[in-house]
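Okay, so here's just one chain, in structure tokens, the form predicted on its own.
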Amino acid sequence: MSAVHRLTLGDVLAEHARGRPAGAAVVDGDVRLTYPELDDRVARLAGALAAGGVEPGGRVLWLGQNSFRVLELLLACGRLGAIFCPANWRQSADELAHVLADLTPKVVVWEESEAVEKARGQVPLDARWLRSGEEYEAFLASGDPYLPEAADGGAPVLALYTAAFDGRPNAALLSHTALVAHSMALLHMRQMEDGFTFLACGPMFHVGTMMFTLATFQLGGRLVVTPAYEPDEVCRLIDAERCTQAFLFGPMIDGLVQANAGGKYDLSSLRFVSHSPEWDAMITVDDSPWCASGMGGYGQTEVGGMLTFLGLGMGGAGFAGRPSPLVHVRLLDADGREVPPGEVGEICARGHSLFSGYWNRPELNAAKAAGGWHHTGDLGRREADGTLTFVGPTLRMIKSANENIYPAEVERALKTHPSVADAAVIGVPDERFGQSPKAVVVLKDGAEATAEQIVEHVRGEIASYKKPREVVFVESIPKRGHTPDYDALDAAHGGGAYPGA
């Protein structure tokens, strides 16, 4: 691709700072930036990390939470070709190590947390430590303004740990034209207007908040940021700023009901789908096709964010809608073979959002793109009016709230008590999250363990939301081969309600 067609992130953000003198960037507590602020910072940022080493095909890690410097250094990295990593700051020590060791980092900015310094010190490496806040912002300053004369807009430039598929997560590598494409789409579908202004109350390391940041970044929109989902706060910012969208989903939204009980916050700006006879009072029911038809599709982190798109099928038989107009999208069979109408494959695509592949894993990368298709690893039927629905993962998933939990990772992590020998896990239905883990186990002979000694154990291993809600103990887990009977599990011990059921 030659120069007269990239079109990168960099690009955009060159674009906005012309285009829109004063228009406001980004909202962080105190912090209130313009686009040609943003953009002398994320050039001075870039220049910081050439003159520390960062290269093309470096990376960059954040250990933290949400903060405006994750968008200045996924912008100073797209500068550099280099990979910047947001990971999630909910994770344990063992596993924020893992995240250490697998992407090497040669950057990495970090907030305080007993995690982190554990972590720091299992893994020996060769990278600067940037605490953020004075320490990052005297290392901001210290860089000349870096300017390239061109980028590669296919080059990976966001790295987003998901799909745990052996019990460790994996990285998916996104691309500047996969990000502005994807972007451009979800614009479309949102039906995004110039003033258009995000609040960042989910956690940046999550597709579902980085794609609406990304969204409105393309258009030139403006983002608030706040550290983390606290009701009171949401509500005020909502109001304060005149937030058009939040990153929500029920469970949260109810925490805003709540909070706005009396009515102390205006959420009216609020453009939002219909949750609630209270929360429908409070803000404005939107009419885009993204809010209109329910709101989402089918989507991982691997394709961008979403594949398909509700609004694209309202009123279909499929009730994951239509495939984005930048996607191509075939339902295969084991031996490469699209299905019939009606039939249930796997759902296969190729376009311009889709991911580089993962970092650091060449076989599984070459399994995942096998004939020239990205293999997401779920099943889905094409109905007759040609909708899509969306069947179910492959692999054993449990969706809890909108995370996603591999029993694998838990399973894993089970296996490390000391008086476990054989672990198993299910989901069950969970009226406030859709479903929660639950640990079936076989102690080793004359071993002992309570219920909640084993929690505890896993929330040591793992991110907190991973460890199971319930421990049942058993003689012996039915398996299938080597693998653990997931069918005669739930049927003995209450589960279901997976994605896709």
The other form holds:
There are 2 protein chains.
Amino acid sequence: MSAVHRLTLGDVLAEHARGRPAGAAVVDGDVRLTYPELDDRVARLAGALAAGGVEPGGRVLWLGQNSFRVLELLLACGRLGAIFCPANWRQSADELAHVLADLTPKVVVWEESEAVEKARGQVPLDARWLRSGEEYEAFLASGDPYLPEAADGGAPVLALYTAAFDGRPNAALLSHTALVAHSMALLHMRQMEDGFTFLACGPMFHVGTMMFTLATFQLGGRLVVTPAYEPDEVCRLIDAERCTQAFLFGPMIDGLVQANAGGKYDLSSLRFVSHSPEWDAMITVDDSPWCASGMGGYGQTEVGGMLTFLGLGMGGAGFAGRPSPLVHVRLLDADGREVPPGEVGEICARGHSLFSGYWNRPELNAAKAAGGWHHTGDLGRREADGTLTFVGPTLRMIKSANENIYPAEVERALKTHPSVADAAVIGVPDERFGQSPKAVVVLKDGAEATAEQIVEHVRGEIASYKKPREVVFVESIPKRGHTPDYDALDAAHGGGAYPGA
Amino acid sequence: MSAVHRLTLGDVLAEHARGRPAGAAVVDGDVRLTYPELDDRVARLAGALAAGGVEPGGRVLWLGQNSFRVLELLLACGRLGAIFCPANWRQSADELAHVLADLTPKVVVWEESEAVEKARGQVPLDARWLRSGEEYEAFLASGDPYLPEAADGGAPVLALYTAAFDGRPNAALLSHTALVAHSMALLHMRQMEDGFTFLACGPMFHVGTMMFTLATFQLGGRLVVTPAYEPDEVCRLIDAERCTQAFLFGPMIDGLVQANAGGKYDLSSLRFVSHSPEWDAMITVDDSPWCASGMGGYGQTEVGGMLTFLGLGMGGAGFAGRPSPLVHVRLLDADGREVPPGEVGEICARGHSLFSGYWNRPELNAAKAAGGWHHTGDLGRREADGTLTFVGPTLRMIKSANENIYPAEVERALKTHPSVADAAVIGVPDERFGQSPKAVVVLKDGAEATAEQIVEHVRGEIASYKKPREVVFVESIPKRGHTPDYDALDAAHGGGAYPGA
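Could you present the same protein in the form predicted together with another copy of the chain, rather than the form predicted on its own shown above?
Below is the whole assembly, all chains and molecules, this chain first.
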């Protein structure tokens, strides 16, 4: 790729500074910056960071609530070829200490927090710690404007912690090119038009809020930032800033409906997904492919946000829709062979919006990119009409009579039984088959079902060899986050002999 | 860029073959192909081309009317890493001979034409000539399916002849990545949704039709092909195939209104730009940013189609709008320095949709990419609100007292005088200043104006140093195509002493 093809986030900013000289770039409390003002601040900030020892490839960490500074730190790091990471500051001191030790940032910008102070004490770092606010502003003001772009589009610029495969999160690295590509997919699906105003009221360290923040920036739209979701303040900002979109889902929307019950605020500028009669009456229901479909699709941080959109397969059999126009998806088995339509395989992908691997995880990265395909770690199925269904996380695999059985697929089938409240599947050693699947089932209050009935039900849903050989009924299933605690289940119910174990 | 980031046109096709197993890909006369059928044909065609000696970097030429074969040849060449060129078959035998000698294709697919036969006789080539139709079909059927992708996204895949700088056209090379990027910009601006059906009724060798052909393919939409614009047939196809868009502009639209005067065809599926009350009543007027703005913007083949969109600057001062989100534009002077807003400079760009240079023109390519910016050869101005105005082609420059003066800018100012029908500006040798601008002016029938009045008018429009020192009135201005014949004007009116000449 020659210089003529370069498009870094810095190039995007440089264009907006010229193309939108009076255009508001960010609004955050009393702070209102036009694109030229943002460009000036980013140049100074990049200069200060460079003077502070941040080199190409170096890391800068943000530990705080939402702030316009998250965007300007990202852009300043991009200019230097450095990597910016906004991390979840609500983690425990131990978790934050892991992030500090893993990322070894040269500069940390932070907001008041006991856990952060404790983590700082635990991990000795050669880093400059800056409090967001006056200390940060003085630092920025000290910088000599740094104008050249050190990075090309392929350089990683954003790190987002995610994917705790081994109990500790990993930082997914996203390049300028990947972020620009993903933004284009969102611009298309959400039909983001000139004048788009996004309210970042979800956490900016999460890809769900970050992806719309970046698409808004890509378009030269306006980013309105609020430190965190607070229903009355979110209503006030939508009204005052005429926001066209915000980061919201079910319970957050209910909170806004309640906060605006008297109709105190005019929320009609918001074009968003239909939710309830009260909500639909307050806003403008959006008919773009992003919202008309109920905001469905499948995604993860490692693909920049969304890999598939329901809006590209509305009315189709698979509730994850079809892939973004910038990616190619295949469903592969454990040996890297494509599985036929209707069969479950790991969702694998390639394309312009994919990440550049995890920070500091060479072995994991090699495994995730095996055969030139990104392995999402999630299971999916291509339906007969070509649309995709997300089945569940891979987590582990059972090997029975040389066939691969993914617990998530069997659990999904179990849960469609009308008497089943919850279910998990483990592999138990089997002399003849190596392993065989065993179901651990919680029945609904007052419901009844025999093991035979449940096995028969599963056999009607998926291939017969995947049905449980045994069913055990329990009161509840131990969880680790949202997923079954398989280690505890194995210990309690005789699991073992997993492939590769 | 690693394998995980690859997205060739072949990857896009492979995804559609899985994601749209029953989806119509192309309709052309009696031919109707689903995506899996297109995928199969492309594999066979690639195999036949490889067996016929087409290697990575090799060229395949199409000389004929519109056909679905244009798309499948492009995709087959992409799979081999070869370059496909659909050329204007209505050119003279001499012009076609230039294309043959310049491109030296290994395979030529052609339709009956005297000029093509004559050109073939003039240029001895080690090429296989295939008549479109049975001969082509037999060739395709002979191919063993060729499945691997030889190309990465950065490889050029499409060559379109354009830009006759020296009287002979040059073939602009566009890579997979550039075509995918440009398609994303169109998908966004035109709000192309699932089910989009494009009728290619303009010439597919021209970027205007090709860019929508490719965006439709990128989305997994349906391409309807007709050999050439024929009003009744275009109406019939829009009705029968429920086309959502077609390649149309002013006079073509008038032709459709006339052909459908009795309301014989239902054109309501077409979502297109407003044109006349009769037209607007026949179709669905589209309110996407592409159509709401009157389909404005600035583009050229070398940027993949559109560089700027009026839909990103509606209501702005500059009628070219703002750049696509995938490019960065600067207005540079002859020394590569940026000119301030309000001043005219050459429109220069970088970004994902830019071409990879011209085929076989290393010196021209180096000049066009000077300083890491693509030089469009066109003049523009950044207005105070950041929007862009296209001023005219650079063509040549006058150097007066060390200042650069572009004839197109002065001509534009001259033509705003109410008495002026046409105008051209040349540079004449000037002992003191090196050169000075001289205006050659055609007055409107019956209108009067003195040289002094005209010079005064120009001085009110642009910087004083750019005003003509002399004005000569003539009956008409000699033209070469749409632009003044500057060589003839120099000879007739004493032009000369141009910088670099």
